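Presented as structure tokens, the chain that follows is alone, the form predicted alone.
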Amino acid sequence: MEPDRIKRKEVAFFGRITAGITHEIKNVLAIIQESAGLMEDVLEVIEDSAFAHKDKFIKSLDRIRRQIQRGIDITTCLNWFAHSPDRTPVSLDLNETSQQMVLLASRFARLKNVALETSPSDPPIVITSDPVSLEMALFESIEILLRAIDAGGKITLSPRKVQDRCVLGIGYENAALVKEDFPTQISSSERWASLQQTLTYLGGAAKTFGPTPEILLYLPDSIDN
């Protein structure tokens, strides 16, 4: 069997398994919501003076409440990561992709104290591509970034039009950032070359825009491989 093909099946192989467990992981959260519920239900009924702690267990059950609901969303957008291997290449809104991304992405855009964000494109603009390495290119621009900089600030992303070609553009915003200094500061890392590569597969090419530092992601309306 052909290396490229061998990569494939492992790639599938570990987003079935996630997908499975997650599926798991969000029935617990669903039993979990239940039993808090019920606990609502019967904290109603009982008289104030007769619990003279009942205040605190419903701000508690707020917050129970609440973090399940963080907890659902995040099984559910890892849910949809780890179906992304299994057909390609398929239609893909990149408005969807890019919200997912920021899910997927927040923990390590908060490690810097970043605000990470979408600005989505209206209407929404569908390309055919490869879902895993769209991901990719997303996750490798953020941490390109994210590299680059000490701390604070906002990153957005934000599908649009230029020039009828589809583009997905990773923005940093920061007031007290040198900007002529950071497209240059992009372009010489590391990472630069690995998502030029993967950009290449994509049918695309990756760019930097100034004076506001932002990678611009070229993608063709549909890929070729």
The other form holds:
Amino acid sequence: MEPDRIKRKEVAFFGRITAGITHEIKNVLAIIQESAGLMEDVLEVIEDSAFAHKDKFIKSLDRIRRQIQRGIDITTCLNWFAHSPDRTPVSLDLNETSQQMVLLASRFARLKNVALETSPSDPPIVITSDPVSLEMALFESIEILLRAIDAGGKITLSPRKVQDRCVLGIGYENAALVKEDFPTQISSSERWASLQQTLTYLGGAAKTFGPTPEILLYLPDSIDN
Amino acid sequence: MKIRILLVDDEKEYVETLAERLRNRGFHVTEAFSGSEAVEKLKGYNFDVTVLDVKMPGMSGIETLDEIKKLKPLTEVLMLTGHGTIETAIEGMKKGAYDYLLKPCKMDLLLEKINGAYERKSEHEERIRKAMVDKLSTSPMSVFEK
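Structure of the form predicted together with the partner chain (previous: the form predicted alone):
Let us now look at the entire complex, which starts with that chain.
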């Protein structure tokens, strides 16, 4: 079998297993959610004076509920990611893809004390592309910026149209912390070469731009074009 | 009268806990832990709403939905689904399910959908009753027809 087909099979295999596991984790979260909910229901009908620690229980249950929601958001995102290899090429809303990648990469950014957010385009930009490679390109871009900058600041993913071309900008805000050789530092890195390779596969190109550096991913409307 | 719910999911602890929470809110809830068990319970009782997990071992959610609609076409069905199985939920809605919910779902949203499903069933039953009354008034002898 050709190496490319084996790779695709491997990616699909990882996706299938991960998707199945996220489904199981959601079942666990659902049981915890309903159990905590049941405790809340019971507490609601108990008079304050009848249970000295009622407040503490309510606070703890509120914390449990927030963490369940966090778990649901993470597993939903992971499930979405795991289903990426299911079909290619597919229609992709760049706002949605950016939002999901922000969630998936948030831990990497948090470790560097960098905020990660999206600035959605209006109207949304929809392209036909390979989901796994596009997600990889976005993640590689975020990683390049995270490695090249100091702690603090904010990375923003902003899909937009530039002269009728679909562009996904991955920009960094915190000029005071940007090193002078930032663009050179980026474009000479191994990861940059890898990003270029991914973009070539997607039929696009990656460029750096501006004094407060931004990585621009130029993407075709359709991967076949 | 209490709304009669059939709750179907292979996750036993989920069904038991959710059933208790729904009972606390005044619903009459019956539990089933597989599609085939749900079908058996439907044969002996009229439920207003079935809350049905899409992904279960054995008889799938869609197969169970088919059986429900064959046995008790007026029973409304709410499908519980994950993000990866939304397409199955859509297929279910094409086959007559009232709506779908992403699992785990918030209680407020579940109650809203259950009440909506019950309303639709009641309206449907009312239309059938009205049609029978119309039939009786236009041809009273039809009462004696087999």
